[in-house]
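Only one chain is shown below, in structure tokens, and it's the form predicted on its own.
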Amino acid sequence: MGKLIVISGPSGAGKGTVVQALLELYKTNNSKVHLSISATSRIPRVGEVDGVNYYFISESEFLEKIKEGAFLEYNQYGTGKYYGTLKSHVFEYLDKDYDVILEIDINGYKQVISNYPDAVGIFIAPPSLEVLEQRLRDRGTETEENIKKRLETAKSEMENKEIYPHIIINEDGKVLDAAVEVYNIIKDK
């Protein structure tokens, strides 16, 4: 059987970049592994293709499966949309011996580790808040008041992130070193 990983940090700590890169260290070592994808309630934006980014379902259907404890973990955000990672999808690849990574939030995390004890938790936090707040900015993609949500966001989950047993800062320019360091926490379990 797989591990399960489970991958959490605030907004701009760069764990999409960590784990795209530590998706290639798996590959290098010809290891087997399986990025999860969430469900969702939302509509497809343009492009995204069901089954590959998302798997979109109703709403009516995602509370359908929550009766039914189809989700190993899952949240209904500020947009009203609900997310979560169905069992089946992660079992699937688990009882193949793929390593199965999930790029959740704390609060998800808290979930897994209440259904799946043996799950890895991995926190991928920025050098300083300072330094997240100008990844922020330097995204040019937020206005100035998501990026004050984001902060507070990201300032309550620092300081939850002791959760979890491992947590790697993701310095500026060293995203390798960062995935490296994860990739030996994964092995090493």
Contents of the next structure:
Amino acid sequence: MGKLIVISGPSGAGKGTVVQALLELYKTNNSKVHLSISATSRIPRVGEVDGVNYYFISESEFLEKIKEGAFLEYNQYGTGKYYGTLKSHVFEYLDKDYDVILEIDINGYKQVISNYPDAVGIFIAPPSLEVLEQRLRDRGTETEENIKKRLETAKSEMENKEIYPHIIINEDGKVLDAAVEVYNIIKDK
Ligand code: 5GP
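Coords for the form predicted together with guanosine-5'-monophosphate, given the form predicted on its own:
Expanding to the full complex; the earlier chain stays at the top.
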């Protein structure tokens, strides 16, 4: 049986880059890992492929699956669209001894832990909210309003980070160090 790993952290904390470096570490060590593919009721964007970026399903199918208890966790966002992690998808890999990585928010983590208490929760934090703000501004892709919104969300996520047994600070330019820390936590379990 593989291990179920939940990785959360505010947007701008560098979660995605740490996860990519983590996948590389698994590869280097010939260790089995799978980055979970979520299901969503939103329509695919140009270039997105069903079963690669997401499992794209209709809203009625999504609601049916909620009723069946098919999700390990799910959420409906402001857009009205649903996103969730299918139990069948995760267990297909855990049963084959793959560690499965979920990149989800704190709300999703709470649901995962109540359904599967053996899951390992890891929070990737920026060195400070000031650094996070700078990173969001440096991206140059966000509007002022968006930056404010993301900072608000980040602030409340940072205030709740203690529910994660592991908190990793992703220092500037130290992505590999953060990924190695995450890898060692997982392998120690
Ligand atoms: P997007 O539509 O840009 O791909 O994703 C919108 C939001 O859905 C992002 O904040 C993303 O983290 C969230 N999301 C994607 N997959 C899942 C999932 O499986 N569960 C939950 N709870 N949120 C997800």
